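Have a look below at one chain only, the form predicted on its own, in structure tokens format.
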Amino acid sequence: MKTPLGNVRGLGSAHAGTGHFWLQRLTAVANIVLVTAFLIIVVSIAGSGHAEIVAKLSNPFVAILILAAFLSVLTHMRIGMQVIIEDYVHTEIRKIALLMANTFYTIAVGLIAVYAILKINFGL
């Protein structure tokens, strides 16, 4: 005899729901910050000259906080579109495709907006 629990332990999700909710909400909340402190980065250089742009961005505190932000937008990006990969394709083939697809764009533009900032903050 067992119990409704009983015969429904471990058949659920893969116990890593509730960290990507939180992480999800984590990443939401740094995002408000983040994002407002970089538009008024962008909105402080536009228009200024290729000089001015530059020497605004070689300050490291000005390349930590874009590359915050860049990092914690592309994490919320990835985890909502998983939900959504997760939630809505039902071909197991396409849905391992897409959340491959969706991680490996992820990495790629992160290493590009990393690469970028770095190449500014240090003149290279």
The other form holds:
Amino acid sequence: MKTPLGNVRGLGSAHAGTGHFWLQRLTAVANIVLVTAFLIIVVSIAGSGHAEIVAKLSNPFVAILILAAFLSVLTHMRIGMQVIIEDYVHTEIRKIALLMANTFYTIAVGLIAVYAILKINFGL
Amino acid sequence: MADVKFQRPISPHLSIYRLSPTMVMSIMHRITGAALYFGSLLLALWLLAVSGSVSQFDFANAFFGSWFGQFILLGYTWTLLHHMLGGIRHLIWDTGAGFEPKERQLLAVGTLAGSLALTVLVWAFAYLLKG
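For comparison with the form predicted on its own, please write out the form predicted together with the partner chain.
Once more the chain from above appears, this time first in line as the rest of the complex follows.
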């Protein structure tokens, strides 16, 4: 049982609360650490041969770090693109279609990355 | 919805403001973010190529090794670092700090200068390690 005031308190004018803002910041902080580590990994294997790169990416620490980086980055970019769509697309049906496409695209990128990392680690 | 025939007041457009460094960096933050959004697919596809056969890997390497591929990667590096520094700037602002005119200016210019410097550093390291 909630009073009408209790239902809207803390939600702001968009009725969505601070969840979106918080997730953007949380993943932003995680991205600083994870993307920096990922950059160092990429720089260290740039120009290497196939076997060498597979060996590097088969390191459990490296593999888990890349998976974590994709999880954080994809979450961050999905809600970021959501804001861009909401800002510029005002036709309701187009907006809904693009918001759906945004989620589908993000999941597709994530699945490709997860599949590749798992295959490199378990399937070669 | 009522049929609105009279001209309703609208909020000021971007074009009436004088361009300032903070404004340019704000726009850049969104543009770089959107670019990274599509760049993430390239990264996932590269991992997929690594997980595939040697010939698939060689194909991806030939693309990223070409002048066009290198140009894309260089742009990707700068875009990533620029968005990251821009994000750190926003995190600083989230604490309530850095809003004085001089500080705002410094953070905006610092984002651009820092991203360019870091890009050079990352590529210099990559080439040094390659030998």
